[in-house]
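Let's start with one chain on its own, the form predicted alone, as structure tokens.
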Amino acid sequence: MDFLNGLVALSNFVLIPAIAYGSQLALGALGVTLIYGILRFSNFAHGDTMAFGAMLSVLVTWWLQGMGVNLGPLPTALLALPLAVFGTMVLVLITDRMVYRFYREQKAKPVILVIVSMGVMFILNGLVRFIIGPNDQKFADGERFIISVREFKQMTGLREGLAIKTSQGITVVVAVLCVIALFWFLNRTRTGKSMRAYSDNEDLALLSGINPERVVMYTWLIVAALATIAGTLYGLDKSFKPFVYFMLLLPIFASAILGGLGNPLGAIAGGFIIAFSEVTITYAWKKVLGYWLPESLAPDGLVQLLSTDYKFAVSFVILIAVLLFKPTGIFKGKSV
């Protein structure tokens, strides 16, 4: 019984949160890796693109709630997502037309595009905070839990209760659907194959008659959709605060680089590795070990390697280690 209680506690505080967080990071890292693989630069504005998309979701959700429209037990934000995705697509296409396209035509070095993307990042960061404010915005509604601690305890008779939030369940389901749709698009459609060909060998793709501007446009559209979905899911699971998305850029880039920049499968694997690393290292293991160890060996302290305030430090250390020892990442993407 103690083993089961320990397992439930581990699931409640480590496994389920890490799976949900990993799904959010994986979607974010997919956007970063697509830009790097196809447009050949690291897009530092990606975190704030996520913030912009999530902000549109929040605003549309409030508008729908004001009209009395909802999805019952599910968050109204799911209804708002298509409009938010469309708005973010318009934003990134305008940004590309007004900013990135000029440097592409000049055949600017990737480092120039990185600096330009940092400028776009600061502009987007300021724009989002100007529109919605810098504070936390909660926009989740509907049923809060798929299963609550009390219900789980009544069902099982265990001392520890398991709680699965609706936002966590939705995150995993939506992330799986997005990944399936993306891989189907890249592997089965003519446009997706053109994007892969352009990523593998730009000169050969151009000789084959592939239109580079069309590839660029579709890349930005996909990245906008992934960024909006990832940002909204993160906001539903935690809460929406513009500056948090700027900080999320570190674990997202760590996920993409760890998996292998330019490799979509690597981005997904990297997202989950980073998420589990952050959660396990910042979790206080006292409760779980108290169940699993003999009473004489049960720890007195929290058994917490790092405070949760330093969770992004875990991503930073992993990122540095990968850049030093295996810059192509696990799945041998393009080296940084």
Second form
Amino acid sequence: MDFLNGLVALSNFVLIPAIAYGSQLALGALGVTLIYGILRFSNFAHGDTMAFGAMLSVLVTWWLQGMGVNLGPLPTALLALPLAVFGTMVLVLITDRMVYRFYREQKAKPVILVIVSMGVMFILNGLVRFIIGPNDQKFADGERFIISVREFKQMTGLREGLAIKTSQGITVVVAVLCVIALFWFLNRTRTGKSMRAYSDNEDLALLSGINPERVVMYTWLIVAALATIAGTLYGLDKSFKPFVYFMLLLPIFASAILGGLGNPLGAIAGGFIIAFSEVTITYAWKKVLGYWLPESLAPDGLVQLLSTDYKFAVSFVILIAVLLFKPTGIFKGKSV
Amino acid sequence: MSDMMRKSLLFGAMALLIIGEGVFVSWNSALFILNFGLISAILALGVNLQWGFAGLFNVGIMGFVALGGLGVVLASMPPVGEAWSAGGARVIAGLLVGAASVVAAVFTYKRLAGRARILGTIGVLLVGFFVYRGVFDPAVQAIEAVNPAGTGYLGGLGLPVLLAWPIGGVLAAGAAWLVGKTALGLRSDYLAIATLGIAEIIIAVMKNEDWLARGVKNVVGLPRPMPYEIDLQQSERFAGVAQSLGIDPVTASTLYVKLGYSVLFTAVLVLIFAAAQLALHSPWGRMMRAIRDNEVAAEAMGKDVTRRHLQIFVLGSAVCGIAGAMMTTLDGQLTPGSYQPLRYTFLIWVMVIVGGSGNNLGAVLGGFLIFYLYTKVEVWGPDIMAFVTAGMADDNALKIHLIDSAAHMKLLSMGVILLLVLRFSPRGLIPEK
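Next up, can you give the form predicted in complex with the partner chain of this protein, since the form predicted alone came first?
Everything in the complex follows now, all chains and molecules, and the chain you saw is the first one.
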């Protein structure tokens, strides 16, 4: 029984949050990795693109709520998502047309594009703060829990409770759907294949008649959708705060590099590895170990390896280790 | 000669802007812009060293600035004797254990091979980590328990505050060496991401390690190189001089202190500028630019590219550290919560790019100009909004929202300036020759 109690505590505090967080990171890292693979630069504006998309979701959600539309037990934000994705798509296409395309035609060095993306980051950040303000915004509604602690205890009779938030369930389901759709698109459709070809070898792809502008446009559209979905899910799960998305940049980049920049599969794996490391290292293990170890060995302290304030240090250390020992990442991305 | 003309015109215009601020707003505000402009110019020089000379993309400037600030606390605050006796030796022992386990791990990694290597290294690190926490944690608790409302930290060395500036630079240089050692030599984006990470971690450490510099409780009342305004106002002689100049003593004292800082900062700026200028025109500077323009060719000529990059990365970060220390001295307090990447990293980049990367004069001009705009846009924003929305009713929700959010315009406008300069004048206001 103690073992089961320990397992439930572990799932409640580590596994479930880490899976949800990992899905959000994976969606974010997919966006970064796609930009890297096709447009060949690290997009520093990605965090703020997520913030912009999430902001649109929040606004549309409020509008829907104001009209009395809701999804019953599910959050209204799901209904708002398509509109928000569309809005973000328009935004990234405008930035590409007005900003990035010029440098692409010039064949500018990647680092120039990174600096340009920094300018875009400033603008998006200012725009989001301008429209919705720098404060916390709550927009989750519907049922809060799929299973709450009390229900779980009544169901199983265990001492430890297990809670699954609706937002966590939705995050995982939506993320899985997105990933399936993305891989179907990349592997089965003509456009997807041309994107992969372009990413593998630009010259060869151009020779075989692939229109680069079309490839770039589709990439931005997909990235906009992924960023909006990732941003909205993160906002639903925690709360929407513009500045947080900028802070997410580090774990997202760490995920993408760990998996191998330019490799979508790697981005997903990287996202989950980073999320699990962050949560396990900053979790206080006292409770779980108390169940699992014999009484005499039960720990006195919290058994927390690092305080939660240092969770960024975890992604950073992983990032440094990858850079030192395997710069191409687990799944052999690009490193040039 | 037209080049000379252009530079003089640009700097003259900048001086006019600051003087205009003095005449039309207040001299206090003008000196505020001048002082922060001087610090920004030094920061921009540091970044220009890395980016303009060597093409290194550092987005961790905030971290080095913050380390400079930490340097001021560690060097100039008086030591807290009680805290040292409570756990000073033990904290140092803990840090040594930590460092020793990292060294031991590196050693294990180099000596072993195959699977034993990975397991051995991880094992050494794990054991080292727990020993470190075992030694370190009790000491931290003991130190933080000493008068937590007033001190609760180890204090500093009690050195004169001017010495704290180079110490801040040394701290930043040390951190830069660690980052550079790992991330240089890989592709340019990786350095960017690694520096982005190290900056966040430095801030996290400064916020959470209360034994070091009181964390978010802030260290206030740092020693300053200038007298306090209150003392000046009470001094008979100062009041007399102020009276004879026709300024009221309170304003005169603030102006006197600010002017004093301006003189000090100008001296530092001139020193660093002269050094950077000499470096740029020395054989070393030529080699750096050769490496920047074509790494492969430089390497073929026998230049050790990674080593040179490390060298200039450390130098540039040290300059940022010095500027950070100066900024903390000017503020008179260390507030780790106030370090924001947009303000302390990305804004400096706008300065360098707008001023002209690769040109020291350009970096200085960019520092002044962008800081001026950054401060003024916040002031102008609401006015502009009020003008734009003048036609709307006063209780119009949109109008209220627009005016309230106008302060956020400054980020937006900095982004627009950066993109416009990059697009239409990529070499900046004063281009590299």
